[in-house]
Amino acid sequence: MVTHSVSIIGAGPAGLMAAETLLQAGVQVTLYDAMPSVGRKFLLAGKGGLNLTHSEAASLFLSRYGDSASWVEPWLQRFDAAALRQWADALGAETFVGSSGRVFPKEMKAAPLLRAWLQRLRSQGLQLHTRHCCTGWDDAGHLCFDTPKGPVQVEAPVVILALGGGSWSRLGSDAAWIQWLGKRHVQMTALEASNGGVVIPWSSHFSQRFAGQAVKTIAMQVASDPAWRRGEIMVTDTGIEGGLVYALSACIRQQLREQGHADIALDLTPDRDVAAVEKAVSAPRAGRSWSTFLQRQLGLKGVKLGLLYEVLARDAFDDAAQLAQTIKSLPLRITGLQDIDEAISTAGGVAAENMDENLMLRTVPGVFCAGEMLDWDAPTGGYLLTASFASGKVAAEGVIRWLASQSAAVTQE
């Protein structure tokens, strides 16, 4: 009997799973990861609430993935979020699904979990190296590593890269292996900052007065896309930030893109049309104030109040129609994106046609890729980190084959 080994690059979620994978199937497997410790963006990730997956039907669950899902389909159809949801509740994790239909480990927090994981992987033979960073190849084809006792060469025939994309570098995250990739001949989409922060020019009273402040049960819409999205954003010194944002990141990237900039609109009040609004607006003042009256028409107060003030000159209030329209559909323009390295993911990476259904490099035999460092995109909501679980497994599941194909070709000769 043959033993077979594989080393893989990058102990996130997508390696962790490609380990795990090939470790049940019989494969020996080495792992690196040049953190000191695995799995650091996971646990950040998961500081606040370990949001693993959505339940929601698995054709809406797709779509979350835009253009990108005719891509990811194939890995869900191998591991999807019931199948996360089980593979987290045999680790001592157990599942619950939130209002919001988003799935959450009952302890919340990732950390319980990944060290279940880790000690599982570990009792299947896990061999584990950290502080070793990938940096790619040498001219005899050895993987090479910098590591606190100096560079080390190693011979690997059969590698899962899974190595993150371009955000959070200080957790690992710093797509160092864009040029080491380039150097073989594999094709590449620019990285870009995705679920991350907006840029939008506010005056600087209203940045130091709302900064930090979250604006709830809105509904916000991009100009090229007529479908509105309710959700919450969080108001920052230099834009906004949050899921609704996340959520519409792609079609804000392309008008940024296309055109210089990326118009939104904002409805302040999505449980009222523009008539009851308009009504509410049309009623006597009766000397109130503007803050005091809008606050007992339509209970804007606070943030949205000021989201008013900051687009509409003050004359305006007096014309209730174009007041009504304003809160309604109040608009805002994106001049740009948060920093890469502060955003949530990446989108762009290692392209879909340079890579067969196995997730193998087609210029580099031997070599597969899973996880963010492929280019494709999802909003936050546990639709990240389910592909990245997912892909992982369909890596390692080619890898599998991979294998078998090549002992088969041995025994023919």
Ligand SMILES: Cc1cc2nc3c(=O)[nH]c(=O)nc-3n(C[C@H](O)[C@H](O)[C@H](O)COP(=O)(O)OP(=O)(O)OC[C@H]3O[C@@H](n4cnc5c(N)ncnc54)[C@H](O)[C@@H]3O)c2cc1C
The other form holds:
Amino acid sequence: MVTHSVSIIGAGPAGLMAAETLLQAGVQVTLYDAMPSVGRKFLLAGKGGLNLTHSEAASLFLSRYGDSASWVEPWLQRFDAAALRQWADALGAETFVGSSGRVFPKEMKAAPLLRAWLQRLRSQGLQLHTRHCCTGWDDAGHLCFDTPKGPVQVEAPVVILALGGGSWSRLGSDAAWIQWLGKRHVQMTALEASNGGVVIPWSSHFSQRFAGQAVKTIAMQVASDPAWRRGEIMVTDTGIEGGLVYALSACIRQQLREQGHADIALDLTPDRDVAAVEKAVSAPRAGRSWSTFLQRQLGLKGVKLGLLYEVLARDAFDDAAQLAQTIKSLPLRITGLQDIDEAISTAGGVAAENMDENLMLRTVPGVFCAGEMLDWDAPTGGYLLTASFASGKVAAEGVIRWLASQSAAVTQE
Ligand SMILES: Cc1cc2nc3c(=O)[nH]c(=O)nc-3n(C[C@H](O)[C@H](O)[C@H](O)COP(=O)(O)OP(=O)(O)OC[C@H]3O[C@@H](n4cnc5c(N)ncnc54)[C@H](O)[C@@H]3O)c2cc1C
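Switch from the form predicted alone to the form predicted together with the ligand and give that structure.
And the full complex, kicking off with our chain again.
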């Protein structure tokens, strides 16, 4: 039997930030991870350039967390985008602001940052046990791990769980914690794919011809929300994915929950109003094919034309008003979310009502949670990593306060 001051389970961004905060405060930390090496999802995020955070104004930044903004706000007050940039810079991973306002390390990858970070943590005394898969608590209250050498029990009165969400399970975050936290009466919201693709039942002709193609410079609207957002999407075999889908993910999920489908509209020419589009398509076609004519009049070609042919009957092209309306508001029906395991992140998880302001579980004193396993959600743009880091810091500072309160109680006795 081993006794540690503080055990952290999960060595992703949230767990590592919690470890750093505790080590800097002089607290002994033992960090466990199920995988043979740490931060695997973080490293994968690095393959897309590692969008660490965003440079936009704090109020806009906070609004990205939607319904969970009030929960996330104090975390960001503690560790915001600017603090995250300073932290990365100090680790030698100097950051820059891209043209979209997103913040990346100059090297556009995660490995150098993670390497430097682990080196610093080890020099601060981090004890790390990989290949330790936590399976919950036994009847005596010990934390149990499956390891290559067999089961291990650890006495761990103070624990931070930073076990990630439920996507890309092959990288370690398999959400198995839902089972064993449920046994401790922790309330959780079901996990759902967020920042993932959505299902649209394309014709086989359309998906064979256009899967893998980006639809750029468009705007998109979910029927329940009048706002149009500009950006781009990617056509997949079975639907669409990409920045615009992720930005509207929460709205789409709500529609799917409420009515079993979500209706969206695409504006294929967001820089022209419907009157201008109608005028353009009313011009004489002079024997040209629709494809040649629409490319010439509006620059519509390739996948954008394919979308028009997908939703509009051929004879409807002769009705200029209907054609213009469809170009400006092309209707598509989303019938589901793509596989949760392929999503960039998951929404749902340990509910806010369970936790105090230090991110300690009310029903399990001494157990804190951080990162994507908590029930908050955000689109891509650096918001996922920022809140994961920030919540790791808040949980660790909560632990420090908890340890102090426990010592004070013992002294008074
Ligand atoms: C393809 C992709 C690209 C992404 N790009 C970005 C991006 O550019 N910007 C951004 O902000 N976000 C991005 N994300 C999301 C971001 O990586 C995650 O939100 C973030 O890693 C969550 O951090 P976390 O520490 O909460 O969880 P994770 O990073 O998932 O870490 C959890 C850790 O817990 C361990 N673990 C789980 N269960 C157990 C167990 N039972 N016992 C022991 N250990 C366990 C896992 O092995 C893992 O190491 C991306 C995600 C993906 C999949």
